[in-house]
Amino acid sequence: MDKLKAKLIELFQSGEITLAIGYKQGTRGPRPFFCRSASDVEQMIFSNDYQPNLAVYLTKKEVVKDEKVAIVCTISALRSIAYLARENQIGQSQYKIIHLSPNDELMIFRSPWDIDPYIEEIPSTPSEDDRRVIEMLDAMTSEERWAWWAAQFSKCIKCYACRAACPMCYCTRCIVDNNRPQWIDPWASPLSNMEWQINRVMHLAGRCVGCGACGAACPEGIPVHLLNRKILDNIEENFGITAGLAPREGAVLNTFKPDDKENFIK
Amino acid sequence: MDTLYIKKSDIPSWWNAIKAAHDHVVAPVRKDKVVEFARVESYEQVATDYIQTTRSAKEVLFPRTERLFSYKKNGRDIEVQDFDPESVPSQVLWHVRPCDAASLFPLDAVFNWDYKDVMYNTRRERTAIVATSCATADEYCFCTSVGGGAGDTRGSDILLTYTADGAIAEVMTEKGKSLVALSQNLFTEYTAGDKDKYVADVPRVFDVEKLKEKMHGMFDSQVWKEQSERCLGCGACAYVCPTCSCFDIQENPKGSCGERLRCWDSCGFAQFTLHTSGHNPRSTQASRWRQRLMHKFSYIPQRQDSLGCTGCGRCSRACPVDMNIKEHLSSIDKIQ
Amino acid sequence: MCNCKDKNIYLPYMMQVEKVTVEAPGVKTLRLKFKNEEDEKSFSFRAGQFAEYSAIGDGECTFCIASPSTRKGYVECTFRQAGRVTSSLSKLEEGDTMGFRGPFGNYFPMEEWKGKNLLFIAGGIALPPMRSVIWTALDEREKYGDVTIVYGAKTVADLVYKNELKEWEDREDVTLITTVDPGGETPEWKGKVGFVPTVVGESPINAENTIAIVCGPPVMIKFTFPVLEKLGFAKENIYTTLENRMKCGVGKCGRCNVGKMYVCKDGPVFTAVDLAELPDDF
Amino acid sequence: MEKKEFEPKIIAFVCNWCTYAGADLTGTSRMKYASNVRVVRFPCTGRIDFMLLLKAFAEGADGIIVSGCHPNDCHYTAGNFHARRRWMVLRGLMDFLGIDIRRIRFSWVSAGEGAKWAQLVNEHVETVRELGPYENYKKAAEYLKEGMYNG
């Protein structure tokens, strides 16, 4: 941590950055911190399991425009940056990407592409709790799962915090913001709440890094990130692409192999 | 106003009498990690182990999604089916917090501002409110800073304050009296006058009168950008807020039939004010955050003699990036 | 003004489309008649007020009432096809049914303008809100002094109400100045070429005892106000009408809120004095 | 009176170049098959957005058929390969949400496989007939019973 702070102070003092996006202590947990001077660096805190995923700010022009930005990344944020770069959403050396590895090693990536070899070593895995819930759901009958999710979605108020917290949900006009056609009813309702989640995770299929920021953001505690996780599992099983590793082959749904194997097209 | 007392052991039978006399009782219920208002069938379902529900009680009067009217097309003709006030059930809102009861003032004001909103008013008329004082509060609560309090009776038909073995019932309105009348024999006079010792102490963090005055001239301040920098632009704060009443009107066509609906909306969304031409009067998150606070603390007070905040702290608890409104307001208060 | 107490304020009157006029590419005028006679009898409005027009099945859209308040029995709206609702409205044919809620908002204080000269300045699709005022004034022509209309559009094709422009041009008691943006003229074009604020500045306009009513895109308003002030207009004699996004029209949905003002209740008609006091949020 | 057998409503989303032509062949060969299917023609299976499937259920379908060209036969080279990946991912997700995926039948039917189309439809109609009407989905669509929805 001290190394991280020292590095940020150095970057501020040398004028290499004007803004460091990191975390500081919030009301109960960490909160995003927009640090603007060497003297404020002291407030910075860090852990690799912090939420939200700070990479979400990198595509917000309003925030990063006219700034020289350093971003303090969790492993999840690193993965997101690698994907964002691959989708041409951030430039080659636009940001100083700073990371503190789980064994407290300070890492600075000169370009998003340099992240690849590092995250290649670390698959994205769900938490124990999440794994348990997924197993519980898998063991249920289809009817039971429907009832379980219906109860969850009944809490949904369509605040779109799941979308807002996701670094990969950067579209300037989301499918739910269009009314011609209006695919998904914009008001809260059992079907549209589910349709919205299906759309969200399908549009993230093969792009999601499994950070869980969507579920963490939900004010109603709906574990929407489990849907993403299920897709990650599904992709690994079907296409052999491990969750959260560098996106070498292009997004899963933008690519194909002639010998993709399924067992249900008859 | 009558101050009465009911023994703890008698509350369930009073509750049952209330339940029997109304179509629904709506009360806080635990659902996994959160506690929410929902229709309950038995007294045991009512949750007790919580500080605050995630959503406010406003949805009882101003539902998430609501039909304004429905229609049927017959050739080139259209037949409309108006909202039917008779379809609105009678209900008791049980165990809302004083901060939720207080939210009725800004809601009443906006829904009756010159034009009367018949859906809201019908629901309001058919809903009786039994609030409960807060015995505990958390660091997000700031009701006392915005003119309320953990034992505030404003907006309640009855306010219950739980003692060790019963509850003090402050009966504020005729509606409240008729609820008591359902089990009149269970109530006795209460004269101890010691309600305050059962009510949480919520420290006051700013003077709202000074704050209102100050914010009046702060439209061009830098503070909005500074505070909103981490805002992600979701609608969580507005949707959990007991006073946020902005809404959207939407169409739900199904072939030749359909309905027009009203649903919650939030000034935090970029689309809220976007014109078809592409012009957006509030194109930045900073301007939208400013609108949220100015509307609550400057515009509503100026126009409707009310305040758009009851200090419940829900927005702060719901925010994915910990935008703590109490902290933000205090820091505005401290600006010289 | 409110005559809908305890009625469902979101329930539209049912209207029959009586006439459809194509004004310009993508711009149409609909003339609407009340289907229910009772509704028609109880209905009245003042020039400048707006309404919510609904294409049942697609939603509502806000436009000013484009017909004059002096002509009873119908209302007209003119709109450009742009989004979902206006596209649906523009598909309506004579005899079809649509919804109408209104009138809402404030109006031009035409009573106060008696004996004064009127200068109308409009750009593009913003002539419709002003047309109601123009015809109301012309229908009671004797009440007012000189009437001058300056109207500009991007191109000659984009000018709306072409027949009425001709009528105004032919009238002895109206001065009409039309202009199109540079490049928008045709070989036959006899009007001026140039942007509205410039044309206003170059025209022989006397600010004395004159009320200026300006309506157009935000950028036109922004550049026209200083020109008028230079010509000697006091801020309180310059009127405009704002078009913010609205849903309810009755001060509840929160969209049109600008500072402490609600465009749907405190507007849409504002003077330059009012606008100067509003925060820059519209 | 004898109780009428349940007649499921089936929506078929098919590719123009193979399955639609195949279904045409079924007809011109005068092969008889169940009449429960409403066919929606698409230029390619790659164009069949997953939302269309959801909307079919929401509008009251009890079953769905999705069919197009066999692998390597796509008129646009690879549309069906893309579609296959999409369905592989979507199917797992739908199952995880408790959507009854037995009601969705995916198939490849070429322009020459008239008989296969008839068999496919008949089989799927029988499958869905046994499953009964898709009540769960229909119930979820009726949420405004009291003129409001609060979850």
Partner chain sequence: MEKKEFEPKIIAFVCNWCTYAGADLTGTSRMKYASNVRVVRFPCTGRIDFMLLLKAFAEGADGIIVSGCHPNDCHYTAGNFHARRRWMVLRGLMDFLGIDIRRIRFSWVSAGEGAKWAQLVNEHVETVRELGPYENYKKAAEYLKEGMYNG
The other form holds:
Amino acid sequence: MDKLKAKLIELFQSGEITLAIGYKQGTRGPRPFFCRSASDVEQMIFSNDYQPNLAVYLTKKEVVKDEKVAIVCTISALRSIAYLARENQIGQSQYKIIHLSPNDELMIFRSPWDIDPYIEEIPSTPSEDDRRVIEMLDAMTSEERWAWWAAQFSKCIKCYACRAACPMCYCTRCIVDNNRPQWIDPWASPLSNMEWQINRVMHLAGRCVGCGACGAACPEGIPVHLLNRKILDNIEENFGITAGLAPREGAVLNTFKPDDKENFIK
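Give me the form predicted on its own now, not the form predicted together with the partner chain.
Shown next is a single chain and nothing more.
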């Protein structure tokens, strides 16, 4: 951590950055920290387990416009930045991407493309608690799983915190904001809640990095990230695309190959 702070202080003092996005201690744990001076760097804290995923701010013009930005990345944030670059949402050398590895090595990536060799060596795996729930769901019949998710989504209050927390939900106008036509009812109800969650998870199919920020952000405690996680596993099994790695040829649902498997169609 001392290496990280020293580097950020150096970057501020040299004028190479005007904003460092990282974490500081909040009243309920780590929270995003928008550090604007060398004197404030001492407040910064870091762990690769921290939420939220800070890569979400890189597509927010109101945050990064006209700033020289350094972002302190968890492994999940690195994965997200690699995806955002592949989808042309951020430039190749637009930001200073800084990471403190689990063995305390300070790493600075010159561009999002330099991230790939590092994250390819780190598997994207769910936590033990999440894995137990996934195994429980796998043991259910399809009817039982539907009933379980329907009960979970019935708690949704349509706050869209899951959307706000996700770096890959960067559309300036989401389908739920569109009322001409009204695709999904804006109020909370069993049917529209299910429609919203299914639409969102399908838009993220093959693009989700498995960071869990959506589930962590949900005020109702709905494990929405587990639905994304299960689809990641299915995509890896059926299409050979490793979870958490940005595919070089596009996401699963916006590309087509004649030899694609169709055994998932039931």
